[in-house]
Structure formats: C-alpha cells, structure tokens
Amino acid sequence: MTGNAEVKVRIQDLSKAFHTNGHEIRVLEHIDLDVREGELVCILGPSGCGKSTLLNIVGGFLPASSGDVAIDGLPVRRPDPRRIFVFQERGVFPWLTVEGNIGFGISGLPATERAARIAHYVRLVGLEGFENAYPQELSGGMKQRVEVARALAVNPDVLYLDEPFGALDSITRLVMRSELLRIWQTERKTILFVTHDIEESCQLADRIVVLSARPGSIRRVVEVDLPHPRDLSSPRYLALRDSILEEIGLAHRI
C-alpha cells in the first residue's frame, strides 16, 4: 500500500458517549483518522476501549455524539450494502449450504453470473469439495471462511472485521490470518480490522491504530513497512511488536 492512494474513509474529531441511568459514559474522544483506498488498517486496544463502537459508527450502525465520518467524501448516515461486517460470532446460516451462504447476498444476479461468483469465492477461500456441506459439518475455521466469502461475494468496497478470529484456537487463527492476507492481496479491498491481539495486528496491518483505554483516543498510528509474508522472528518484526507493547505499558510484563 502506498501513501499516494486516495483517502477512502475519513474520521474527523469523532467522539461517542452513552447515557445510562442518568450517567454519561464516554467511550471515544476526538478520533481523527484517514484510511486509504485498498489499505488494511488494524484498530488495536484493550477490551472496553471503544474499538467495536468506532467500527459500528463508521459502518453507520451507531451515530456519533460529535464529529464526522465520510466514505468517498460522502457522510455516513446509515449502513450501506457496499460495506460489509464480519463479526467474531460466526454468522453463517445453519439451514444453508456453503454455496447457499456465499450466494445469500447476490440472489438478484442472473443465475449464471451468481453461480460463477459463488464458484470463484469457494475457490478463493479454499472450500472446493464442501459446496454442499452445511455449517454443522464444518470446522470453526471453515465457517469463518464461509463468512468471509459471503462478505466478498457482494463485492463490497469496504470490509469491517470485528475480531473475526477471536473465537478460534491459536493454530486456526494463524491459518485464517494467512488466508485473509492472501485474499486481501488478491481482492485489494479496504479493510478496517478490530483486534486486541498485538501479534495479529503486527502480522496483518499496513498501519496499526493504537487506542488508549476508555475513553478511547488515538495514542499512536504505527506505519508497518514490513513485506508480506512477515517473518515473525525477524529483528524488524520483533522491534515493531515490542514498540507497541511499550506504547501500551506491557513491555516489561511479559
């Protein structure tokens, strides 16, 4: 990703507070961030810092208390079918096969085009041979591949991923990170990826946005200039990881 790409998502002076039982809970404060076209940006921070709230505001599911979000220069007021969420809780439909799940959002296409697009994304996520399988016949990682494929099949211009691999075991998480990178390098979608996992952010991101504890504000934006696939034992990678650990105060605790 080059710095010359156009800005896709622009967040300006965004703050969010919730009011509960007469009390104000400040969740986000004064977030300013530009995300470039085709960039993979990880939003990293501790639990409860407002990461998912920020993603939901950018996606149009929550209003900001103040500030603005624009995509392609247009203000975000509501969810848009061109921008798709993938959540941690696996959202595949148990009554549909792999093909049925992937094709769910493109039912309006002509039959031939729909079948071709389903086949393309079945191949892209490595599920050939499982087209007629139901979710209960799949592993957790395979279900997550189905959800990613379903999101991509509608040809979104932005993908929002909210800790999508958090419920998976550590080995499957590593596999899914590699799969996501492979797909991203093929499709070049703009991706906002929420995580609390430092290793995950270092492995995936073009840039890492480090949020403070609640109310979340941007502590630092880390440009990651390491090529993919990243060598997790290289001095440059370890220096990057350690600098983020130091930023959030964990450098001497692990």
Contents of the next structure:
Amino acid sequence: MTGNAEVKVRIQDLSKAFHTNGHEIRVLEHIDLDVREGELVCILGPSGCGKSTLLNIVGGFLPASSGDVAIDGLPVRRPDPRRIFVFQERGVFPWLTVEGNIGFGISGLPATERAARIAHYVRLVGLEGFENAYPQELSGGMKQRVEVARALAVNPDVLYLDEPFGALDSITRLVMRSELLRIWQTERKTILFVTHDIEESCQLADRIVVLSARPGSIRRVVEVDLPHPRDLSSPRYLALRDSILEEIGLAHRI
Amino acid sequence: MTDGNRKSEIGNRDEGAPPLPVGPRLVESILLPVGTAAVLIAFWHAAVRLSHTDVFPSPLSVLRGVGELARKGVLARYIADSLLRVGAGYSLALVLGIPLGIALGWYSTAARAVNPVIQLLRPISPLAWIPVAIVLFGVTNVAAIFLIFLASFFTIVVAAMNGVRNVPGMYLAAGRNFGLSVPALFSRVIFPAALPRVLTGLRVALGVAWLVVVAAEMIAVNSGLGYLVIDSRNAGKRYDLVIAAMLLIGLIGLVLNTLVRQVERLRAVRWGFNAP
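Hand over the structure of the form predicted in complex with its partner chain; the form predicted alone is what we had up.
Everything in the complex follows now, all chains and molecules, and the chain you saw is the first one.
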C-alpha cells in the first residue's frame, strides 16, 4: 500500500489550544503527518489525547490554532462533501429510512441514477431487505453500516472515521472491521481512522500514528507491513501489537 | 416500547401504519376507562337521587338536555362554531409561532432578547387578557379568537425554539459535511430533527386552546359550547345544559388529543417519542 502514491492529506506543524475561563488548554502540539492516497492510517492514542480534535480539524469542522492542513495541495477551511466524516452510528438521521439516509448526499442526481447508487451501497454494506426500515428498528451495527454507506454514496476521496465501532459489542466490532477492510479494498478510499483500541489499529492500518497523552503529539509512526487478511495469531502480528502496547504503556507513565 | 418490539417491526413495510394494540391491550385501553366512567356515572346518579336535589341534574336529564339541543338544531352549530373559533386562533398561533420559534432557536442572540419577554407573558392566564381583548377588538368574534391565539401561541413558540436548540450537533455537522446550504440545512436536517418536540408543543397547545374556549366565548359571542355554558346558567339556570356543554367540551378535547397523537405515530417522527 505504501510505494510512491501521491500525498493526499498533508498536516504541517499543526497545534490546537482551547481557551476556557481564561485558561489555555493545549490539546495538540506540532503534528506533522502525510497521508498517501488510498492509505488507511490509524491515529491511536489514550482518551483525551486530542485525536478526535485532530480529525475534526482535518475535516474542516474546527480551525487549527496554528499550522496547516492541505488536501490535494489545497488548504482545508470548511467541511467538504469530497471528504466525509463518519461518526459513531449516532450520526444516522432517525427521521429517514435506510434508503433515505444512504441517498441523503446525492439528492442532486437524476432519480434513476440515485436509486441505482442507493441500491449498490445497500448491497455493499449488506442491508438488502432493510431499505425501508427506520434506524430505530435497526441494531447498532446495522446503523453503523447505514452511516458508512451514506458516506460512500457521495463517492468521497477521503473518509474520516472517529472511533466508529466504539459503541458496538465486541463480536459486531470484529465483523465491522473486516467489512470495512473489504469495502476499503473495493472502493480504494483514503481513510483516517481514530481509535484508542490497539488491536483495532493493528488489524486495520497501513500505518499507525501513536499520539502521546495531552497535549497530543506524535510519539511514533509504525509502518505495518502485514498483508491483509491478517493472521491475528502470527508472531509478527503479536510482536507488532506488543510493541505498540509498550509504546502506549510508556505514554501512560509520563 | 421494548427493543424486542422494535425489531419485530422490521418486516412491516406499510408506510405510516403504526402497530395497533391488539388483544389484551385493546381491552385495557378501551374497556378499563369505559368501566371507570360507568362507575362515576352510577355514583353521580345515586348522589343526585339520594340527596333529592332540585338544582343538580342527574346523568339522565343531562342526556335529555343533549337531545333537546339536538332537536332545536343548535348542538351541531355550537360544536362547529367552537371548533371554528379554536381552529382559527390555533392556526394563527401555529403559522406565526413555528417560524418565530425556529428563528429564536437558531439565533441565540435574538432568543436572549425575546425569551425573557415570552417567559413573562406565558404564565398570564388567558382570562386576564379578556379586558385587553375587548379594548383591542371590541366585543366581537375576533376578540374570542385572539384569546385562543394567545393561549396556544407561547407554548408553540417555546416548543419550536427548544426543538431547534436541541438538535444534536452531530446532525448539523453531517448536514454541513454533505454540502447543504443554510436553507437546505433547515429543511432537511433542522426541521425534521426538531419535529417531534414541535409536535409535542402543538398537541399541548391545542389542549390549552380548547381549554379556554369557555373563557373566549364569554365575550359576547352568541354561539358555541362555551357560550352554552354561560347562557344556560344565565337564562333560567338550566344546569342540565351546563353539564351537557361541559361534558361535550371534554369529549371533543379527548377526540382532538387522540387525533393529534396519531400524527406522533408516523414513522418519520416516532423516533422522538418514547410512547409506543
């Protein structure tokens, strides 16, 4: 996955501080990161390390205090339909059916094309038969599929996933990870995936960016040269997991 | 509704059809209240008989009173007139209140300026407005409609305002992410997200509007159920007709509430209500 692919997302010397009650809280410090086109990068860190804030800045939802984010060489100033942010499944619109949600971002398309696109992504995420169901009638994993399909339907270049499987039970989470890998291999999107789950990052990522505790800065970037599908009991996988565990453990001790 | 019930509705493709209560639930929701009413009517009948009162009517004479109104041809007309007045005042409150509430929910500075005034006016009973209504509109039908408008307006404004304020930021972020313009954000995200709260406000406001029909029709209108209460008392102390009008008002209020509750069962808004 690495090779000579173009740089898609370039984060340069990015810092973020919040001001509350006259106190300055430094959340992120001097983040430098290049994400290549088609790469799946996990941003891993302890809770409160600012990894979600980083994703929100890259997504254009929050301004940086200093530094730059550029995508395809152009600075990011606001959210853009070419880059879709996937929340935990709570971002699904409860007043729309599965079809209505998946078609939300493509209302400008001609009706037949829109219907075909919706049908395609319903199939891709395995929700056939639930097209007219409302989110409240679905399980958490199914809602998460709806949200991923809604994001993919607008054919974005980049997906931002903010602990997308954090609210799911552990079995559903495993299924959703392999589903995400399958979809990523079909659709070839650039993916930035925020998680605090070491196993999750080792199973998914091309590269793992390990952040320190607040103020978050990059401790280490780990290239994962394990091919998919990954054997979760192989010595190489376990060695990788243990090295990151140690890294995070050190982060906790500081 | 339990999670299990929700799952069982997945196969139900019938748009807008709520799962109807069946079997024991139907018996409970119809027969139990009817039974309670029967016991109360029996108690009422016995109390009138045993006390030998000449003034307070028995259930039977109230029923005969309703029959008398129907024969004279005023029953349907009074009901229609009351519904029209409430309909006019309530519709006006709805048409003005929802846009105002939505605007106040969105522009927090405007809300800070206007909300205290609303909260000041809201607790004032519509009864207290009667003299003001008469000064403004004279002893006319318009004054009655104005009172009903006032009774429902503030409830609707506050419901719409809170509905918009409480739209989860995640929905707004998602809407912006998909490139929606501000008008599209309103029509496709903010309004549907706020709708359950707005509907609750509309239901409560309709109840209050109907509640003040008696007070509103005290203002020299000469038809309607509220007028019937006042007129029957003044013209010959016809307490059978007073009670008949009261019970009709209660019955119609119940019907209105039940109708509005049906709207809350539509699938596009049902997510916002806890009740099944």
